[in-house]
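In structure tokens, the next block holds one chain alone, the form predicted alone.
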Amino acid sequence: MAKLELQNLYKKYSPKVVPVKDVSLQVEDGEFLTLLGPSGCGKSTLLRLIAGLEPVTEGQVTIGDKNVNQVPPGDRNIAMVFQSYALYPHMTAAGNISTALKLRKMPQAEIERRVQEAAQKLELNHLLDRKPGQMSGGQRQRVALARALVRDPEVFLLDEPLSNLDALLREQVRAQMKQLFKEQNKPVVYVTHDQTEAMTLSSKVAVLYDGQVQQLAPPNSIYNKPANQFVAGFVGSPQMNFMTLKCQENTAILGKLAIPLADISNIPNRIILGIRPEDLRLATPEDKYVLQGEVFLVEELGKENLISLKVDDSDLTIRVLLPTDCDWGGKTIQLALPLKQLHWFDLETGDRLGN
């Protein structure tokens, strides 16, 4: 067992600099974590944290049963995979994938095995002979990928990998490193600020945000139960629509309608209502909660369409599937409200109220 655990962790450069607040979390064996969050919400900061490359302020890093936070980063059998491949250009292939094994005297026969086992894992066996100027983009990452490999670590991290690969190439990596690191059994930290990549990677998910944990759990948790507006809105594309509504009795007022609020009790005066572009629909005449807007966008996504509307006062984006021959932009349309995908936030603290 290597589990990760991360106690009250702080990183202070100065009183008003504070990358990394209060943060508590584990990771078991086999499990792979995603720290999701937008640029400056210190997750890479956690993650030099985790390795050793920076000093923890306050809190307790531990690896296994051992409180790492005095031992250096080549003494706490990590592997890490940088947003940089960090290749040396002189080395083959095989030589960039050995490097950590030779500097640890490991007889060559083990070595020799151990590369050739990460190499046919990635599909590299054909470019081992080959410097990295003489690969592409996706094969450097993979050899990157390779060299953490053969290591064979307590702990995998791994700081945005993909995120100087092209579409068709991060997909193509993504599903092999999706396999690879399930055979590792192995915790696995990954920093991304790509929602896709946390989504389909992940066995969990820390969306951070000003250096707090907003949320941490399964990705259809975050998806589907965010804990918080912030969480509502950074995760999902097109993000989640947003409408602060007056509060009558038990119900949200939007236009002539009146949203029940079965679930939410000490009801404030005014609410924020989400919706999820694609949690809308088209209305029909069986439908007994119906919004009306007028088209105002429309972007064709080939088989599906994104449509803006104003209703009310505000801004609505769906998700639909439409004609792409049809003009909407000016018409009037009519949208049946979901109660049931509906989400209800404090307009004071953002918190999720209800179910």
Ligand SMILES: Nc1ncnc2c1ncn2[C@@H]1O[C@H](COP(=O)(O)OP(=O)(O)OP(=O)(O)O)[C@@H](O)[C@H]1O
Contents of the next structure:
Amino acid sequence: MAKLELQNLYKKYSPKVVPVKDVSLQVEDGEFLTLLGPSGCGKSTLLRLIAGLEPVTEGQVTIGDKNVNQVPPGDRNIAMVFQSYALYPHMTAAGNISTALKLRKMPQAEIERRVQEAAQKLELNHLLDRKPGQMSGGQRQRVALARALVRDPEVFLLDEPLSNLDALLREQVRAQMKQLFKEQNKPVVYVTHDQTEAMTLSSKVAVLYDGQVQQLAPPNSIYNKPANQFVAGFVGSPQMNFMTLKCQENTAILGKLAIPLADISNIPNRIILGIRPEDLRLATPEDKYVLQGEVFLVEELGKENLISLKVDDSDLTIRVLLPTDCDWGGKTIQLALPLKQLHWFDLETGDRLGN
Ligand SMILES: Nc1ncnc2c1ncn2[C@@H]1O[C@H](COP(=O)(O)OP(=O)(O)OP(=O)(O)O)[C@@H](O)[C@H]1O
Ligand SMILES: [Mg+2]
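Having seen the form predicted alone, can you show the form predicted together with this ligand?
All chains and molecules follow, beginning with the one already shown.
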């Protein structure tokens, strides 16, 4: 029995606004599931259904072995961290962290022990007497995390908890969080639209679009074998390149190249080819499948460059090291096509074709 299970869950606000459509998933103890998707795809709504902050329209939410559809949020033993922190402004950090424990009438000594332990883990000891107005955004965020940790809940729910932090702080808290939740050994459901967070923190990622789960898999499968064109385009930066190609016999035609479509069974008339910018490299004389492209933009990233080029009427971006001390504009370069790293998608449905 999974610790947290959603079965065919729906949320309808009106016939046209259905932000959660037939979502089923399970999260076990110690699993870190991330809900990843663009703004408005239903991530927060799904989290609020699990927390009981919104009634379910259809389907079941199970925690432990109990259906909690009718259980009010306060009785679900869930700790939720909101994007907006939701701290009490008139209380100190220590007061905010311990509120839920006081409500539970936990002995004072145990409350203090838990607050100290969480404060230590999140490096908040010197801030316990401060009120939220006297703390930075990152410090408030860590207080909100500490408040969730001390409760020892059955499930952790986190809604974009790092989105208000600057890039450096986000990296630090992200690393801390990974370790902290590992130690908790409880199911975690984490909402973000940041793919780096999803890839680094999660044991499983559910990519959501328009209220539906597009793919539910470990991060490396999401990246290496995206289930459809939406997932392929959403995960990876810069975005995967897509080209629509005509098919002929068992090949797809790209300029003068006939690319074999070995493991696709019913080959359509036209097909979408996907190539990640990092999978393209400059060709050497040994390469058999070579593309020719005309450079129109070079962006320096420091360690490497993003090169945009025109290939057979399409624009491609590649990520490579190129000397930048000469003007590449208008120059023609040869790229090796990595047959094993190509992705194929159905033109109509966007579904992945082949392996
Ligand atoms: N109370 C409500 N009444 C009507 N529609 C709502 C309500 N709450 C959310 N919605 C709609 O449901 C959809 C999903 O909203 P939700 O907040 O779950 O998105 P999200 O994926 O969390 O987006 P973001 O990344 O911007 O936070 C949106 O179109 C939103 O307008
Ligand atoms: Mg949201």
